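Listed next as C-alpha cells is one chain, alone, in the form predicted on its own.
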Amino acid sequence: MSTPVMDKTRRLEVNKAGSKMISDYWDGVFNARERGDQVVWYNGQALNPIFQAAGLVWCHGEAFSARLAAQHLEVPAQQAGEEYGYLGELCSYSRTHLGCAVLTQKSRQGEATGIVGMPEQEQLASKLPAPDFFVNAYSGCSTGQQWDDISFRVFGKELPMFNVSLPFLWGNKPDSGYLVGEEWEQTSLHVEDQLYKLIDFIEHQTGRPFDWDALRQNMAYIKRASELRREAMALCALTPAPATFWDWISSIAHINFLPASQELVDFFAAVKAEVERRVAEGISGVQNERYRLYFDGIMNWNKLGWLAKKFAAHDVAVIAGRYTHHAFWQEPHMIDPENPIPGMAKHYLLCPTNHGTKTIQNLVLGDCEKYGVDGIVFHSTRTCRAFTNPQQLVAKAAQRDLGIPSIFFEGDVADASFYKDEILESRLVAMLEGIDSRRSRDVTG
C-alpha cells in the first residue's frame, strides 16, 4: 500500500499556462495530415529547429511516450509493443513509441489491433500521423541507435531514414574535460558535418531549398529562452529555494521540442519573473524547507506529481538534477544565431548520458556544492541503463569528496510497474534521520 502524501508543494503558477502550450503543440501534430504537412518522426537530440525551418511537423518519440505516461495512458501502446515482440525490460520510451508505431500503422491500414479493452486510450496512442521519414540522433544510448531502425521495419521498410551519429565523449585523454580538449573539438566538427548532410537529406525529402534565415531566427529564440531558463535556475541556489526540480521538469517540453518563437521566449521570461517575485516575497517552492536534495536519474513520468508531493511532505526541496540541469540547450553562450550549426552540434553531444564517469562526477558534485544540497537521491531507472551506469561511482564520490549521503530507489521513465513506493519511503526517512543526526553532532561540536 502506498504511503499517504500531504501536499506541501508550491509549484510555479506559470506552468499552468505552459501546459496549454504543450497541448496546442500536440494538437498541431495530430492534425498535420489535414493541413497537408509532411511529418518527421525523430528520437534523441533536439533537431526540431532544423525541422521547423524546413516547414515540417515533428514528433519526438521520447516526448510522446513521456506524455502518455504522465497522463497514465501508456498501457495500450506498451501492450501493442509486447504483442509485436518486445520484452518489458526494453527501454519503456522506445517500447511505448514502437507500440504507437504499431497502432498507427494498423490504424492507417484499417485493421483490428488485437489489443483488448481501453479503446479511448488506444485511440490516443494511435493518433500520431504516420511519418514521411525518420531521423535518429541518439547519444549515449545503445537502444536509441536502433529505435528508428525498428520503426522503419514496422512501416514496411518503405520510408527513408537518416541517422546522425553522436560519438560518446570518453573524456580519458590528458586534455579532456567538459567543453574542452581535442576529443571535444574533433567530435564537434564530426557532428557539424553530419548536420549539413542532414539538411541536404531534408531538402531532398521536401523538394524545397532549406530556409537558413528561419534556422538563424529559431536559434536566436532558443538562445534567449535558454538564457532566461538558466538564470531562473541559478536563483534556486538561494535558501529557501523559490522553485524546485519538479518545476524544471514541467518546462522541459518547452525548451526541448516546442516551436522556437517569441512565445517560447515570453514563457521563460514569465518563469524567471515568477521566481524573482518569489525571492522578493520570501515564497519557497516547498513549505517549511528543511532539507535540500539533488535528483540524479531520468524522470519517472508516471509519478511526477506524486514524487513532488512525497518529497515536500518530508520538508524536502529537491533543488536540481542531472536530467534537468545538464541537458536541453544548457550552454546558451555556445549558440551563435548567425552561424548556428557549430553550437547546435556541440549541444547534441551534451546529453547527460554521453559523458564518461569523471565528467559526470564533476558536473553532479559541482551542482551539489552550488545548490548546497544535503544528499542525493538516485532514481535507478529500470529500463534506462545509460543513465544508471555511473550512479554507484557518483554516489561514492559524493560521500568521499563532499560527505554527502545518497539513497537509491527503483522506478522507470514510462512504466509504472517498476516503482516501489515503500522502498523510497523507508530509504528517504533513514537518510533524513542521518542528516538530522549529523546536524546535531555539528551543533554540539
The other form holds:
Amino acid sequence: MSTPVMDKTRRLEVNKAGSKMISDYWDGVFNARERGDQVVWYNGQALNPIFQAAGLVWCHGEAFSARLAAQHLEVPAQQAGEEYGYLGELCSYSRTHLGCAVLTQKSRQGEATGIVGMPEQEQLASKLPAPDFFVNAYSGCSTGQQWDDISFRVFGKELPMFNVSLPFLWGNKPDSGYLVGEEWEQTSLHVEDQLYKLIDFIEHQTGRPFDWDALRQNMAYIKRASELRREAMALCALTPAPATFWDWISSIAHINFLPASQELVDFFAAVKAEVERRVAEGISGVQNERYRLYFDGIMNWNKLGWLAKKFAAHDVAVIAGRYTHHAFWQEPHMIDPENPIPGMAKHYLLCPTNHGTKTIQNLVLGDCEKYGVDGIVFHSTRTCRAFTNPQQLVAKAAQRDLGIPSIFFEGDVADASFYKDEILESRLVAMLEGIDSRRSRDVTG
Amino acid sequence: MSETLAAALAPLAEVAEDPDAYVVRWKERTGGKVVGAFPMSFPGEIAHAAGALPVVIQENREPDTHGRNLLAEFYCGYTRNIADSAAKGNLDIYDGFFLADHCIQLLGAVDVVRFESPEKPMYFGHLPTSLGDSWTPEDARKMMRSFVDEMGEFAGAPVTPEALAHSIAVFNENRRLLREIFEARRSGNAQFTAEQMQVLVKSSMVMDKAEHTRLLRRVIAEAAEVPRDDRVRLYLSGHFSHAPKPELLRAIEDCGALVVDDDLFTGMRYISTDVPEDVDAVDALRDWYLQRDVNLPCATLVQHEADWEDYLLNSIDRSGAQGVIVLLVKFCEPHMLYYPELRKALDERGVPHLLIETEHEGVPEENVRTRVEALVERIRRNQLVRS
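The structure above corresponds to the form predicted on its own; please give the structure of the form predicted in complex with the partner chain next.
Everything in the complex follows now, all chains and molecules, and the chain you saw is the first one.
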C-alpha cells in the first residue's frame, strides 16, 4: 500500500481534548455495572438526551463499532460474528456490534470464545456491559431495525425492546421538500407520538418518573453546542478553509452521543474559538490548499487519519460532507428546550439517509455551491447501502447542473478489507489533473 | 407428465418466461393501466379493484448493462436489475409504480426508476415493520387507507369498498388454489417439479387473477397423483423479492433430490395468507399484512413472537424434508442477519443443510451440482447409518 509522503494536515488542536472526552465516556459505559447503573443498547438516532434524563447508561451500537474500527480493534468482534454465521457482506457496523453481542453474551456466561490469538483486543470487544433493554430508532436504513431484532435473539429473546418508527421521507408529494410540506409535518407528528411512548416505556423499565426538567436542560445544552458547531463549520467556506471535514468527523461522537452538559458546550465553544483564531491568523486546515473537495459517504473509521493525510498530501482541503453537515442536530433553530420533543422528532427524521434522492441531491449540490468546491469524492461504502443509494445519481446531477466532477473510491465503515488505496490514489490524481486542466482553460480562454 | 397437463401448464410457463410480453398483450387487449408493484408487501387487490393490472415486477434474464452505473455493485441482483431495466426503458410498459417495503436497497433501486421515469406516478407507503407494538395495527390500517386513496388518484376514480371486496375474493380464490397444490406436494404428491411450482406462482404474480385462476383450474384438473419415490426430499428456504433461476431449481433436482416444500417469496411466502372477507376491506388488508408474518415469519419484519426457525422446523416435519437448501440472494441484509438463527436451529435438530448464494448474472451450475450432490450424499449416508 502506498503512503502519503508527508503530513500536511493541520488538525484542530482541540481534537486532543475531545478525544479524552470520548475515552472518559466509554470508560463510564464499561464500568456501568460496577456502579449499579441500568444500561440501554440503542441504534440509530441520538436518543441519548432522553436516556441521560432517565439516569441510564447508553451504548450506541454503530458508535462502538466505529470506535473499535478507529482503534483498529474491530477484528475480534468481526471474527466472533463470522464464527456465529454472519457473512462478510453484511453491514459492518451490525456485524461488528453483533460480534460484540456474541462476545458479551459469552463473557456473561463465563464461556471461552473459541477465538484465539488476540486476548487483549478481544477483551475490549467484549467489554460492553450486557443491556437491560434495547431501543431502536433507525431512520433511513432498514437494516438497523433487523439488526436489533437479531441482538434480541442473540441475548436469548428475553430482554425488552422498544422500536421508534421513523418513516422514510420519500418526498413525492407536490409540496414535499426539505423541512417543508405535508409529508414532513405529518411524519414529524408521528415521531413525536413515538417519543412520548418511548418515555412511557423507559419509565416502566426504570421504575422512576421521567425527569422532564433534565431533558429540557439537556436539550438546551445540545442546542447551544450545535449552534457553535454550525457557526464554526460555516467559517470553513472561507478560502483557505481553517478546518476540514476530518475535524468535523473527529467531533461527531461529541454531538451525537456524549452527555449533554456545560462541558459539551465548552468543547464546541473551544472548537469555534480555534477556528476563528485560525481565520484571523490565516492558518489553513491543510498546508498549501489548492483544491477544495466535498466528501459524500459514511466515514471509513479504519482510515480516518490515513485519509486526512492522503488528501492533504495532494493539497486538497476536504471542506464538507453529507455525513458531517446533514446530521447530528444540524438544525438547532428547531430545538425548543422548553418543549423539546417536537424538535427532537424532526431531527430524528433528518438523518442524511432518510431522504429520497431529490432532497439529498439538493442538499449536496447546495453545499457544493456554498463551499465553492472543485469536485466530489464519493466513498462507495461497501456494506452501507443506505449511504450509497443516491450517490451515482447525485454524481450525475453535480456534473450536469454545476459542472463538478466526481470520483468514487471503495471502502467500508468498519471493515478495512474493502479499502483499495491504489484506486483512490489513481482516481484522485486524475481528478485533480482534470481540475488543473479546466483552470488553465478558464485562464487562457 | 401427461401431454394434456403439459399443455395446460404451457400458457403459464410462457408468462413466467416473458412477463413483459404478457403485460403488453394485456394492455393492447384491455386498454387498461398496469401498476408495477415492487415486492413483497404491496397488496395487488387494491390495484385490481381500481381496474388496473397489478404486476409484481420480475427480475429479467438480460445481463445488466446500462444500469450498472446507477447503483453500486454490492446491491442484490434484483435491485440492480430493476435499475438496469429502468435505464433501458423496459419499465415503460408500466403506467405507475407502488412500493410498500422499506428495504434500503429496494428504495435505492426505486429511486433510480423515479429518476429515469419522472413523469410516472410513483408511490411509496411505509408500512410499519415493527409488528408487535400496540399501535402497529392502526398505523398499518392508515397506510392501507392511503394506498387505496392513492390508487384512486392513479386510476382517476375512487376505489369503492364493493370493488375492493370483490378483488379480495378473486385474489383469495387464486391463493387457495395455489395452496392446494403446495399442500399436495407437502403431503407426498410429486406431480410438479420445483421449476413448475415456480411457474405457477410467478405467473400468478403477473397475470390477471381471474384469467390465471381459470388456467390454474385446468392445470389442477389435468394433474394426477404421483407418489414420492426414494429421491432425497429437500426443503428450499429463503430467496426474498424475486424468483431463483429455473436452472438452479433444475440443477438441484437433477442431483437426485425432490423439492417437497419451500418458504420462498416466489413460492409459499407469496400465497401464505388470505385477506379476510368478513370485515371492512381496508381493515382486512391490514389484517392480511399483520397475519402474513405470523403464518410465515419474514426476516424483513420485526415481531418477537414470530420465529422463522420454528416455522422452518415445523415445515420440515410436515413435509418430511430430509435436508434444507438455504437460497440466499447475495447482499440481502435481512436474510444475512437471520441466517445464523436458522443455521443454529437446523444444527440443533441435526438437519443437514446447505447455503447457496444467488446473483443476477447466471448460475454456476457445476459448482451448485457438486455442493448439492455432497448434501444428497450426506443425507443418504445418514439414512444408511440409521437403517
